[in-house]
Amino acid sequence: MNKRSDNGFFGEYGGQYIAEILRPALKELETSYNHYRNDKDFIEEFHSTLKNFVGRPTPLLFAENVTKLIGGADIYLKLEGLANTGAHKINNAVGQALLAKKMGKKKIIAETGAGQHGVATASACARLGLECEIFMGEIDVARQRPNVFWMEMFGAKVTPVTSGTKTLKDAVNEALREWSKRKDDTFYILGSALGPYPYPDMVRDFQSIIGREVRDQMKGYFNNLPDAMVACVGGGSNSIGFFTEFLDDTSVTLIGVEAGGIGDNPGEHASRITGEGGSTGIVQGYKSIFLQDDNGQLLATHSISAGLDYAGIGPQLAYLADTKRITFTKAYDNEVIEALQLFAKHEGIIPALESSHALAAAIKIAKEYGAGKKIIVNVSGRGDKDIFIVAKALGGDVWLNFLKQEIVRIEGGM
C-alpha cells in the first residue's frame, strides 16, 4: 500500500487549498522537508534527539493483570506517555523544530487543544533555542490549565483564540492567520496528520517511529503479528504514526475509536467516521470528513477529551477508511472513564483521556476476540493533565473541597 501521499492526495483526500499569500511557504515547506527526510545527518539527529531528549523508544507492555480479569485476548499497551512531556506529540515537534532550524526559521507559530501537541512545541523550542507561541482556544485553555502552565514555564507564549467555538478549530485558524503575517521567519508546526500538503505526510513520517518500535518491540512477548492495533482517532497524528509500519500487513486489523460524547445527536459527539453528519468538505486547507450542515458549516463537536473534539480527520485516515483498510468504531464518554479507571487500578498506568477511547474499544474487542488473539493499544498520552475534568466526572467531592481550600491558601498567602 502506497503509505505516502500523491501529489499531496490520499484518493480524493489531501490537497492544498490555502489562501495564495501562504503558498510560497508550503512551497519552501515541501522543498525543505523532501530534502532532509532523505538527509543522513538530518535523520541522526532526529533519531538521537528522540532518543537523548524524549527518551525513545517507549515500552511496550503486556496489560497481564486486565487480561486475565476480562477473559479475553491478551492487550498489550504502547506506552507513549512515558516519552518527554507525557505523549506522543513531542516525536513530531521535534522533527519539525528541528526542520525550522535547518530552515534558518527564528520563530515558532503552533496551534493545541488538549495542550499537549502545545507543551511538546514549547518543550522542544525550549531546547533548541526558538521562539514559540502556542494558539489555543479560550474553552481548552480554561479546562486544560496545567498544559497552559507547563507551555508558559517552558518560555512559551499562550495566546487564547476567543473566535469561534474557542476550540481546536478556531486556533488552527488563527495560527494559519498568524502565519501568513510572518512567513518569512516564522515556521508553523501542526500537530496532527491533516492540513494542507505536506503536513499530513510530514506529520506521519515524524510520528512512524511508534509502529517501527512495535514491530521490533513485539518480538520480545509473540513471534506472529498481532490480531489488531487500536487507537484513538482526532486529527489523526498517533494513529497513523502507530498504524504506518502495518498498512500492508492485512492480518493485522486496525481499529480507529472516534469520541462518542455523551450521546450520537449533532453536538454530542466528534465521530466523523461513524457518527451522524460526517461529509467531505474542504476546511482550513485540505478535502477531508467533516462533521457539517447541509450548508458545509461545521457542526458543533463534545468529547470528554480536549483532543479528539475536531471536527475533522486527517486526509490519509479518511482514504483509509473509505477502503475499509482502518475500522472505525466509538467509545462513549462513561466508558471511557471506566476504561481509565480499570488501567489505573490493574495496570499502574495513568492513561490520557483521549488514549482511554482506545482502551474502552480495547476492552470490548479483547471479549469479542477470545483467548489465544493478540490486541496492541496506542496509550498516546498520560493523564496527569486530565486530573481535574476526572475527579469532576467522578463526582469527586473531597477534590471540589481540596480545590476550595487552595484557594484560600493562595489567598492568605500560605
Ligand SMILES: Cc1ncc(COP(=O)(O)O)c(C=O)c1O
Given for the second form:
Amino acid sequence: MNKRSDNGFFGEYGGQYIAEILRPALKELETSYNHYRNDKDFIEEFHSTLKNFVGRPTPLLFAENVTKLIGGADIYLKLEGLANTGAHKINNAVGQALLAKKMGKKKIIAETGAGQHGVATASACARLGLECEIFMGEIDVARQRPNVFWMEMFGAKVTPVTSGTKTLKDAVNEALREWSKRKDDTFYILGSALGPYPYPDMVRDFQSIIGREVRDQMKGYFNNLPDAMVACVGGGSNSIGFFTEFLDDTSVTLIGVEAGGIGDNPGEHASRITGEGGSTGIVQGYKSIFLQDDNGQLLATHSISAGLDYAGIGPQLAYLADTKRITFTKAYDNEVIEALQLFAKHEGIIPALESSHALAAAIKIAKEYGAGKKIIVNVSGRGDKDIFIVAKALGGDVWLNFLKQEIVRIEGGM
Amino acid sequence: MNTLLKNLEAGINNNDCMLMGHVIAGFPDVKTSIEAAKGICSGGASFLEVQFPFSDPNADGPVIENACYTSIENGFTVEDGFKIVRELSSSTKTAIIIMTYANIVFKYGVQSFVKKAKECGASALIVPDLPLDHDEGLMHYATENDMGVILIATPGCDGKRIKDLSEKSFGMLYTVARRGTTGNKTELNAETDEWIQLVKNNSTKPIALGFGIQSKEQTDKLKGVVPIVIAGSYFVTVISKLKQNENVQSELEKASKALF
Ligand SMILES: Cc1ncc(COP(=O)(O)O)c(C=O)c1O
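What would the structure be for the form predicted together with the ligand, rather than the form predicted on its own?
Now the complete complex, all chains and molecules, led by this one.
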C-alpha cells in the first residue's frame, strides 16, 4: 500500500488549498522537507534527539491486570505519555523544529488545543534555541492553564485567540493568519497530520517512530502479529504514527476512536466519521471529512478532551476510513472517565483523556475478541494535565475545598 | 457583455480611478446589507465584492471576520447570498463579484454554485483558497458561463507568477498591497511602491489594489498609479458603526464618496 500522498493527495483527500500569500512558504517547506527526509545527517540528528531528549523508546507494557479482570484479549499499552512533555506530540515538534533550524528559520509559530502540542513545541524550541509563539483558543487557555504555565516557563509567548469558537480550529486559523503576515524567517509547526500538503506526510513520518518501536518491542511478548491496534483520533497524528508500520499487515485490524462527547446531536461530539454531520469539505488548506452544516459552515464540537475537540480529520485517515483499512468507532465522555479510572487503579498509569478514548474502546474490543487474541493500544499521552477536568468530572468536595484553601494560601502568602 | 468587463473598459478609457467596494452578505442582516451595498454602488463603485460568510475565514482580519460571524449567527444561508446578489445586479450598474471561501462553493457543488451565481447576475468570483492548481474546476465552469475568476497576487510572488496569474485572471489582477490579512491600514511606502512596480511590470491586466485602503489620502496617492482601488474592511467598519434610524444607503453613499 502506498503510504505517502500522491502529489499531495490520499485518494480524493488532502491537497494544498491555500491563499496565494502562503504559497511561497509551503513550496519552500515542500522542497526542504523532501530533501531532508532523505538526508542521512538529518535523520541521525532526529533519532539522537528522540533518544536523548525525548526519552525514546517509550515502553510497551502488557496490561496484565486489566486483561485478567476483563477476561478477554490480551491488552498491551504503548506508553507515549512517558515521552518528555507527556505525549506523542513531542516526536513531531522535535522533527519540525530541527527542520526549521536546517532551513535557517529563527521564529516558530504553532497552534494548540489541549496545550500538549504547544508544550511540546515550546520545549523543543527551548532546547534548540528558537523563538516561539503559540496560538491557543481563549477557552482552551482558561481550561488548560497548567499547560499555558509550562509553555511560558519554556520561554514561549502564548497568544489567546478570541475569534470564532475560541478553540483549536480558531487557533489554527490564527496561526495561518500570523504565518501570512510574517516574513520568511518564520516556520509554522503544525501539530497534527492535517493541513495543506506537505504537513500530513511530514507529521506522519515524524510520528511513525511509534509503530516502528512497537514492531520491535512486541517480539519481547509474542512472535506473530497483534490482532488489533487501537488509537484515538483527533487530527490523526498519534494514530497514523502508530498504524503506518502495520498498514500492509492486513491481518491486523486497525481501529480509530473518535470523541463521542455527550451525545449524537450536532455540537455534542467530534465524531467526523462515526457521527452525524460529517461530509467532504475544504477547510484550513486541505480536503477531508469535516463536521459541517448544509451551508458549509463548520459545526461546533464537544469533547471532554480538548485534544479531540476538532471538526476535521487528517486526509490520510479520511482516505483509510473510505477504503476501510481503518475501522472507526467512538467513545462517549462518561466511558472515557471510566476507562481512565480502571487503568489507573489496576495498571498504575494515568492516561490522558484523549488516550482514554482508545482505552474505553479497547475494553469493549478485548471482550468481543476474547481470550487468546492480542490488541495493542496507543496511550498517546499522560493525564497529569487533565487533573482539573477529571477531578471536576468526578465531583465531590475534596478537590473543591483544596482549590479554595489553595487560594487562601496564595493570597495569605503562606 | 459581462458587466465587469464593460465597466472596466469604460473606466480605463476615461482614465478613471475606479472603486471596488465590499459588503458581507447578511451583515448585520440581509436587508441592511442590501441597502448598504446600494449606497456603495450609488456612491460610485464600479465593482462590488459581496462576501458570502464562512465560519473560518482565515485570510481575513478581525473586522471582516467578526462581521462574518454575526451574519452566520443571524442565520445566513447561501441562498440568502444569492438573493442579495440578484437584487444588487438587477438594481445597480455596478459589477457584482461573489467573494467567498472554498468550502462554501464546494459544499454547494462547484458547478451548481457557478451556474447559480451567473443566473443571479454576478460578473465574477473570488475564492482565495481555490488557487490555480487546486481550483476544483471553478475557472472552467466560470468561463463556460461567461464569467470569470479574479485571481490574487500577493507579496512574495515573483515576476513569472504575477504574469501567470494575470493571464488567467478575469479582467483585472487583484493585488494585495502587503502581507497579512484584511483590515489594518496599509502604509504606502517604498516597499509597497516596489511591489506595485513589480506587479505593473509583469501583469498583463489592469491592477486592482487592496488591503487596508481607508482614506482619501491613500487613494489620492494611488491615482494614476493603479486604475482600481479596493476598499473592504473600510466599508464593513462603516456598516458596523451605523446607528439606528440612520439612512443606511445614504450613509454608505457618503462613505463611498469620501474616499475620493
Ligand atoms: C495526548 C493526546 N492524544 C491525542 C491527541 C489528538 O491528536 P492526534 O489525533 O493528532 O494524535 C492529542 C491532541 O492534543 C493529545 O494531546
